[in-house]
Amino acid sequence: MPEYVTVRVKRQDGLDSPSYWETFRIAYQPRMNVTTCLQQIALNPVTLEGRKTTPVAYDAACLEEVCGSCTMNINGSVRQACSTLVEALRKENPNEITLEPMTKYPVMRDLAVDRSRMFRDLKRIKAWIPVDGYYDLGPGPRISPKLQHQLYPYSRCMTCGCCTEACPQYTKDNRFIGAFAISLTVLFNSHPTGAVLKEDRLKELMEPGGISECGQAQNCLRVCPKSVPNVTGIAQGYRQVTAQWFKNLFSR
């Protein structure tokens, strides 16, 4: 006999609509994921009880776990869709598989939400390394093995939002910017030619809803799916801003 998924859904039909849940019983797969069995219910948008519905809308990309979209929370605990397996999921909870939206952003519709803070987050810490053009500008500064070693781990943040979501401290009602601004700081200070605007980035840490409103509950360490040394950078992050603080006070 065939297997069977029941997947258990909480849709909302716009940004603000009232939400509700809908069943569905899709086929089982040997190695399927989450983003394969919101495939399978939009090939038979019907539900348990036999009702025709809409196919559930959800963020997918790259489906391998890179460009951070398809995040959501699973069975309770926030994740990725596409790295999701289902056959860890049945050992969790062998009857059904639940999903619904972030809760720290906007419900457009269903489990796709609106994350536009994050990305202003990013601006606010000028996540990028200014050029003056894009003429051969020679090569650049040299790094060490060393540097590079101790950087690298911050630069595979996919700006995904599972840190976001953990974080006791990030609400929808504040400016908190989040451990991955923090650790990608970090990371921009660190690079010899990001150095250029770190007292830019410094500043806007030190504003309010900036790193003194971490409450240090390192959520963000346990859920991120590429294993960023968030609570390392936090740590980071502390005293480059400890340090710019006193250049400012002496520097009056």
The other form holds:
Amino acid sequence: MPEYVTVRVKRQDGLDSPSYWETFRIAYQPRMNVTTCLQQIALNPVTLEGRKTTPVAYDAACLEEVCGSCTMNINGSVRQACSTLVEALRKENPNEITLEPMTKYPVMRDLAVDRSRMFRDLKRIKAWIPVDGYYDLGPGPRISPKLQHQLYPYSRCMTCGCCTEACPQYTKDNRFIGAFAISLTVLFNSHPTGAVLKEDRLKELMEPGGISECGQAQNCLRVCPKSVPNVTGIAQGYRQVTAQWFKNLFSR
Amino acid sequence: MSATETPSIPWLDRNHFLLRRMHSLTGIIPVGAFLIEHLLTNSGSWYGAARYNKDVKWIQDLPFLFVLEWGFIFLPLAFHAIYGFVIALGAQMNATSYPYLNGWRYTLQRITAYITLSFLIVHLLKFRFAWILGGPVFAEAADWFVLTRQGLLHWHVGGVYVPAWITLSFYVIGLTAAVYHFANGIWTFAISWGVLGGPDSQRWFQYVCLLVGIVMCLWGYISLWGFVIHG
Ligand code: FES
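Could you give the coordinates for the form predicted together with its partner chain, as opposed to the form predicted on its own above?
Now the complete complex, all chains and molecules, led by this one.
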């Protein structure tokens, strides 16, 4: 059992400030995760060299891998700080843990990034089921257990952004909506009530930044912590878009 | 609202999806289809000069050859290359951080695109627009087989003699890159046109594409070898 954990953090004081590295050494506790490490640093923000510094800023909310807010690059690959155990990281690199903010979003401070682009894109594809009304709409349509079974995996998406971070086609300067948004398009298009907005959603998928931005690198499937079937989502998205495209071509 | 308030959407954006579809389609038809035709004609070299020249003559005698060549090969190829280049420039390759098979396949698709394009430019300037890079031998119109063989084994460019092994290696690399780009392109084409609806169909179809790629590579090597063995 190690006595200490060495954590190297890529820090940044504000939106447009330059980044710099700081290293911390904290006491090892059994079963600790990366968020615990950051909490320990906050308790005593002193670097390895003994210099007093500010606590490292980071996001966290649920602490059980369901909100996605603590997503960051840990040892160079994107995942959640709250569910990544130090013990597991020691197998990757026994000497130190590197923490870096996500690279596809503006860094607000240290490890906290602004992922509002994802939220804007969810609005863009109308990632909801339109049931708002001022009167009782009655019971919704029945959904077969088979369909429920097919759709449930998509609904696990927590908009953490791992798929966008690992995607070579999703960059800071383009408009790609990313795998999560395409998978969610398929989810809401497949819901009997959600299908009301199907054409609007497919229209968005055909716009710049839409599905044709995908380059089939399929990293989105490999890195998704919630095992969302992104490859199926994108394949089905392509199928729906192709059908819609031919329909648009020939039905007017 | 006056008309001036309507934001003007750039032409490229307005036709975004159509252009992406055309980029995907031109890779298969006509560019990929031409690659197959080209290998078919060239593999005649395996049977010697007489057979090869007969087939080339048949092509040279096609009606409206100019239109066929520019409309079905050069223009679609140029569009596929230029638009593809623009797409590729917008990406951030990361296969070293996420070393998964599909990530590598994606990266290779782009690398082979650059190799194929460089190869094709030299190949065209050497044989199709031979007065540019083909060397003096092309000045005298003669036997096509002999010309091609000269170009592969005794290539002089700008007074420099290129050893046969360099030219041949260049052709093997260019051909392999083009075939990879085409075979993997069939796979991505089938996904982006909605034919392969999920990972299972993608898995078995990748073996079909692999087989197509291997067969086409061997086919191309045989064609090259035909020019070496028939002196
Ligand atoms: S804090 Fe919610 S996923 Fe980590």
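As the structure is a prediction and not an experimental result, all values here were calculated from the model. Here, rigid core means the biggest group of C-alpha atoms that superpose within 1.5 Å across both forms. Positions refer to the first chain, counted from 1.
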(request) Determine, after fitting the two forms on their core, whether Asp136 shows a C-alpha shift of 2 Å or more between these two forms. (result) yes
